[in-house]
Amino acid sequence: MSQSDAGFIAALDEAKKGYDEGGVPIGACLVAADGKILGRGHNLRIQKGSATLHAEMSALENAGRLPASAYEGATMYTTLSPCDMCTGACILYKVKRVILGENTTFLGGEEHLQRKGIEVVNVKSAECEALMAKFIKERPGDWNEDIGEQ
């Protein structure tokens, strides 16, 4: 797994789309076993003034309805550490990996997920590091209310 993978090449453009709408630069994609992509998606909380909408849950939101089986042996994707909401809808669907850009900035829910037998990588990507330094620089309020600071 790393930073060449179809799956993070797409969670990273969703990123940089939810900067360049003026949201928080997170973004996600599901990939099934086989190498489909299942859905991708970016944090909307800003753009949908959602309570939900983040980078996960969007490209959750954006594959749909899907059985089960569909989750058996995928790989979630994210430029970011998972939060525990997007750690819990994770270890729901079963997802087999998740394959995060870096920890750095936010350190998630990586040990509950592999309590659950649920395969954490982090790749240490640079440039999901610096995007998230970049947004945080320039709208502190906006990440801390995110990740449910003060």
Second form
Protein chains: 2
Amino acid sequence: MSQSDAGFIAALDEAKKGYDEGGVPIGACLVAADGKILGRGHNLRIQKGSATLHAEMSALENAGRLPASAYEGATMYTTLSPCDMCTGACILYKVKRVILGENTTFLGGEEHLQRKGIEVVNVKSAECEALMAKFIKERPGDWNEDIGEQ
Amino acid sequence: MSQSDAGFIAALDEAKKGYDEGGVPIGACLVAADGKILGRGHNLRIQKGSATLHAEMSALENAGRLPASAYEGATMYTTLSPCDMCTGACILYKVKRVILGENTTFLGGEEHLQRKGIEVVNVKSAECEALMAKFIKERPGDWNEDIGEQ
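The structure above corresponds to the form predicted on its own; please provide the structure of the form predicted in complex with a further copy of the same chain.
Now the full complex is given, and it begins with the chain already shown.
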């Protein structure tokens, strides 16, 4: 599990796309047990006025309607520690592990994931952290709204 | 808090709409502290091939992008005990309470909601339960897929 995983690279690429679109720069990528990318996406709160399309939700949504077996052994890569909603979505679909870019900017439901038997790995990506720091400095209100704080 | 609340009636109405569309018959309605309906919706897994649009998520999505203050004192009405994803969404936006139709068909994240300080009320609606029983009897596979079990 490292920053060189294809899933992590895709998630970071999604986060950068989000930033370029003027959105909250968080990306995610859902990878099946066999390594196939099932879905990838980024936070669309600003772009679509969406209250639910956080990065992990976009990745799940883009993966489409799948049977439970598709998520068996799957990994959710995300550039930031998942919020309570995205944590719950990972629990609902019983992904095997969540690999996150960093949790310095925001610490989400990692404890709850672990309580539910989902492995959590923090790859401590300086690039993910720097991208969030840049965004939050530029648009603190948009960030606080995204995490339900403002 | 009862089955005669406007929010509960709207949620049940959404559940029936979902059934009529051939979908999973679960509805929800988000009501602000002042009684105004912010958003309502129903499960769209089958209709839209969506992995994320459960009833509560649809209600939140239809309410649109709102500041945290809009959710202060808000109530999420839902015809069925919320799954882990919808539970997490209610926690993210810090709704004050969740009023659910029943939890006999499915018991979701009620304990987690309470742990996070959200009031949970079960109105024990025979109508909600009967609607789910009818759907599950007709389409057991679709139901199990919706809760990540098949």
